[in-house]
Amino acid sequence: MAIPPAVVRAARTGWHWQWQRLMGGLGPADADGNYIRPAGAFTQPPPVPANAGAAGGHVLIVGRSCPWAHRAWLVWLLRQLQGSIDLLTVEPDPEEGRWRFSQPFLGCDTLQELYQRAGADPGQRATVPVLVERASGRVVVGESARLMELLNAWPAAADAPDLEPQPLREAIEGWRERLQGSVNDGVYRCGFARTQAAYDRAEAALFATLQQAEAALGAGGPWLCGPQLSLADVQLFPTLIRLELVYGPLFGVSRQPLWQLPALWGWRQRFFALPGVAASCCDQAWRQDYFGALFPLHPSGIVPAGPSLATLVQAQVQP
């Protein structure tokens, strides 16, 4: 039996209005349907403590799904910071959106919970990563950009990497300032855009600060900023590589796949065969999380299917 017309006309306006009541609690956006990333707490880092070389005085949080964790999430990997920060994983809860702990942590059941302890507001957002000092409880930063940078100037062993060294520091600023708006938010700001202007002007800049990075690495490479892996490139990769995988299907930003940009296909290689690098990659949670988890965008909760991490970056890769 055919659904009236008049029917569906109903139906397409309530869901409408229903979607936009949604997406603001989901992705805040401006009069013109600009998603607008909602400020964090606890954003700006002190110097590097006293103790920061203590074993275990410190307590990294990440959540496997979210790529502002994963970035530092490698840092503290590359660095080689596990005899002096512990790493811990919290958990999504869909039905209160909201990050939990598998076991209690400094009595905290939620990630939440630790954030009033330690003195955020009430109605603040609980996000990850953090970094928590164990002995007090005290958050040291939650912001992960200030974080990456917090984590590169700790205390190392002698062959850890610099990450931002000197010479190149102009460089990476300048690198991490473009990605962070058109490529790191930028994905966001496609997928949680409210009106086509708004989707279309952030997907254009997305692909334009790709074929940048694609032309810099063609140019020189075999990193962003040249011959030494930087923060720059720490900064990407949590977004690349979960491009097909998340991004291009639910945020709709596949209009041009990666293995059509040769170098930063490559690049994509290199970055994930670095020692650990792998181990911090749960393609299978960020599909769950994301597809499982943003019923505004998604709302028949159905994860599909989608290709396997491993064809994404099993091909040789370059010295």
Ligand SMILES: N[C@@H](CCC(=O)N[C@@H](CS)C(=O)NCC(=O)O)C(=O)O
Given for the second form:
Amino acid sequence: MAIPPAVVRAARTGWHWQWQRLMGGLGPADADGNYIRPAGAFTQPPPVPANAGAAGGHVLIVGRSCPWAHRAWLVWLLRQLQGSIDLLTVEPDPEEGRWRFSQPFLGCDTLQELYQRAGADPGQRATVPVLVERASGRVVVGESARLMELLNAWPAAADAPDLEPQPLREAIEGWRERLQGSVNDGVYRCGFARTQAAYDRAEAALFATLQQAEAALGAGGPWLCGPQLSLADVQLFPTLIRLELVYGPLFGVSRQPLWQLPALWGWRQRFFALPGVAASCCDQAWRQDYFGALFPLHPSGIVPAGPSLATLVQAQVQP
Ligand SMILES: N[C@@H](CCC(=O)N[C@@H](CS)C(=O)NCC(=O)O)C(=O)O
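With the form predicted on its own in hand, show me what the form predicted together with this ligand looks like.
Starting with the chain above, the whole complex follows.
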């Protein structure tokens, strides 16, 4: 039996009201409906600690689905820091909306407890990635952009790559700043926009920056700043590798699938082939966490079946 239009109208109005409230919990917005990422804790750029090289002296805590954690994880593995920094993965608790340790870590069951013991205010978000000194439980830094820089300066093997060499610093920083707002946070600004105009602004900025990256790679490459892999590439990868899997279908980032940007498609494939990178890409966990947890964007909680990661990183551009 058809549902009377008045019932549909009432349901739409009621749902929209509920949706706005639920979105308020997911992420704040300004008066125009633009998503504003809340500030985190432990964001100051730290010096390299005196005991940085000590085996297992520090722990890098990541969540597999988090793109901000993924960038720190990538610097850690590209610079081969396994000897001095242990990697610890936390699991999402979708009911409580927080990160949980699989086994108690420094006496804590949740990341929130760890943050509070380290001196964060109770109201502050406990986010990944975070670098912790094992002996004291001190948080060294909890902000991913600063963490990338710190890990790049961390004592490493002589053959570990410098991902921010001095001659390229200005170019790298230019890319990183553009990517941070319009691409890394840009996909969230699309997905968490509260109005059509807010979405339109974020979406236009995102694809304009991707076009710039496409042009830069088309004119040179193989990396964003030329022949050398850098922090700029590391910063772009976690967003682009999630594009068709999560951000396209869930956040409405679907104007151009990546195969229509062939230089970026090839760049993503090259980055994925770097040693260790494939193992940091957990497409099942990404799908489960994003589609299962972001209730206001996807109330059914149904997790889509594809596409598979393998089809996105193969050699041929898809027709
Ligand atoms: N500015 C932070 C953002 C990190 C962030 O938002 N991480 C999310 C996961 S993708 C998180 O841990 N959220 C937990 C929370 O908000 O309580 C950074 O770049 O390090």
